[in-house]
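As structure tokens, one chain now follows by itself in the form predicted on its own.
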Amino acid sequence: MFFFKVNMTAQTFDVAIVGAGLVGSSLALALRDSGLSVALVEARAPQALPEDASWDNRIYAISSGSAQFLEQLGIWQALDAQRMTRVEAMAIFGDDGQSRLDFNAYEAGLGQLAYILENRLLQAALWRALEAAPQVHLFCPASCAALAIATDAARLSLDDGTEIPAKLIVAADGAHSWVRQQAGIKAHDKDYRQLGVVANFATALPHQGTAFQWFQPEGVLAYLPLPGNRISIVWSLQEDLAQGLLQLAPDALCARVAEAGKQRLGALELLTPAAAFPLHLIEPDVLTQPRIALVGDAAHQVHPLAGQGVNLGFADAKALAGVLAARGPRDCGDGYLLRRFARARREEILAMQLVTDGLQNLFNQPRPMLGWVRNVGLAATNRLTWIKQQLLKQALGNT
């Protein structure tokens, strides 16, 4: 499955989106029936799904709010239900071996807490929908070469000489966004000096739709349920510890992950090789300026311990599409119009940044008093129903 490049240089688009990942693709689809002309630029041609039944080690916990948004786009219905798992419960453990925090969908009156889904399946479904959307003009593979911003429009130049004039340029091109840099928007980058290690395993014992998370002195380990007796892990570790984990033989890696998970699901068998990605907190100075809007990782990158990064991105896409659809007489790149989007997203993004950064700092401190405070806090929260409900409401993202 490959995109094609459309030569539409004579047209000034209303919106040009740079980056056709999950967030950029969903935004383009959200705008397809808006009456706006939309260009979508992506550097890499999408890869075909593998013919075997292998599992992608890039896994997302999709909130109920994000699932509703994807359903509105016609994407959720197109996904293979056999490749996703409902998270029906979550158990979070402190580093004292006793304190814990539990969430249960049934007790909260919910069908599920989240859905676990492979990145490549979701991306493939979005791409198929884009190929069937003539309203979205696809430029792929295409690399950006220059960006010029004027009062009445912006002009995106591609490396093959194609020029794309647009009223609004949307940066959906990742944490180290080229568009953000070209637009002169500065971003604070806090390097946690950690790596997130990911891999998939078969388990001896059933997970029963439960996600597990352990806060430990060396880092945060999460078990995410996959269909059948399978899990995906995300283990946030200091760089040297993570590199050591990546160098282990498969049997040794399985034993190490099972031990860190307190043998909760018994013996493990490696399904996909371990991989790792660096962890950062990235906070741009602004989300918008005239002719420019940031979404997804270009707008915010948070620590993965809450599993909310992609859900923040989908909420960005939905909010920006809503603002543009209700723009009235203003054009899409109007600075005052774009501030509505920034205001709509500011609170949720800030809250998630504060929570994830605060937890990372709290559980990354070796001081005994802090250890006592965090474990007592975890246990106390488990007894406070109202606070647990508020945490669930934030995590579910009913956008």
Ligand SMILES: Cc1cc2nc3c(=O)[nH]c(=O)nc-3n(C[C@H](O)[C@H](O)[C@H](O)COP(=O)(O)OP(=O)(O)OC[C@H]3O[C@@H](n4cnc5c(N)ncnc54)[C@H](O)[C@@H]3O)c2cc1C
Given for the second form:
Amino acid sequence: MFFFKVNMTAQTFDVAIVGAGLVGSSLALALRDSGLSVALVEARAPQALPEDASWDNRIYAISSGSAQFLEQLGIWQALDAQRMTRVEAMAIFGDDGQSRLDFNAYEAGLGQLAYILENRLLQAALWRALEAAPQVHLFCPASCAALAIATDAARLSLDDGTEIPAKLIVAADGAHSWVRQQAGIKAHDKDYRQLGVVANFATALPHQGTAFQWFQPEGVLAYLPLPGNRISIVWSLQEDLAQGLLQLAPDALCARVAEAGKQRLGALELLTPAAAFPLHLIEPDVLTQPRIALVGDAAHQVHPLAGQGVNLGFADAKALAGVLAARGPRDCGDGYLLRRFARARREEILAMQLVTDGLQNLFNQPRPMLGWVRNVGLAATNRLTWIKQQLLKQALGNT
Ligand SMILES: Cc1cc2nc3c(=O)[nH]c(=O)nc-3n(C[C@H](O)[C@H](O)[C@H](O)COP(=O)(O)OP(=O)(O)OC[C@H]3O[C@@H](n4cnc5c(N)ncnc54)[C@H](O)[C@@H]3O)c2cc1C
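In place of the form predicted on its own, output the structure of the form predicted together with this ligand.
Every chain and every other molecule in the complex is listed next, the one we just looked at coming first.
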């Protein structure tokens, strides 16, 4: 920790957020009308949307809870509904070819289980709203050079010499957070030695708004419905298998993905080239310390098998904005105030870490006994309405 005297001639912001990904941007917007002064620092200049109607291979299953939050921010209404899919049903299969777990929006009395949405459309909508929000001071593209933390404020120094004193620094800078490291917050990093392979396909058969997921010995494969006869896949595979998949010619890749998906939607045609992301479980020791709060992947990276990473992040942004709005006479970086945020988020984050890590371990074990346990567990859960409701509640972000 560094000690310094804050230069009060430069504007001292109430909150400086580092990282304008989905989570950092949503937090800045959630604070826009709070009366707090907000700085948002982002390293990468915003990407222009492609002119053609091509599909982003980075897509998200957005929970109803996240959709409501985005609606409160005025973002949901600005999205193109034609490029969004409502997930009406979900079918999860074990690795014995028989056991399965089904969720159905209609039976649960819901309009949908989740929405499938492209990353770049959501990011662009958030960015447009930020540019129209004079209350948020944008520093972009900007690289952080140093972070100094003192008892009464913190100070972020940018590469170009700009100084940003702030009462609170929020780390929204992703899984390998620079702010987290500068603040000396240690994080447990479990490398799954897997890559999440993503790609989009046209399908011969209609998906009917159903998301499919197969837990298989080599990894977890998800088919997520896009508008029309299209799907997006997320396939978590050991690194060597994933690299092998990335090397395949388009026809061979389509055949491989269709086979792994038991030909459920017939033949596939590749729409966007496959890309891959390394998978980690990252658990920082703390979510806050005086003058620092972690949100989004900086606060927790989880295995994508439950499709909940960014949903957790939006819930962080909502919770932190709520705590700051209700701060009373306290300043934004007050350690006791920030602990309220940490307490509010602890349970949901821990539950998601346990579920995703537990499932990944359970299905990643070759031992026959575990094979029996996991498939019987899946089939039994399918018959237990109460447990299914609880799982659904968690996934919908309505906990
Ligand atoms: C294959 C895969 C599939 C997934 N599918 C889903 C899904 O279906 N549903 C779901 O909810 N989640 C999903 N996730 C998780 C989701 O992608 C992440 O949880 C989410 O993107 C995290 O958002 P973030 O804003 O916290 O971090 P990031 O998206 O990593 O954004 C961090 C931002 O900070 C900026 N930045 C970094 N360092 C600095 C710095 N020093 N200075 C300034 N700026 C900086 C970066 O440029 C970036 O813009 C998936 C993840 C993977 C890998």
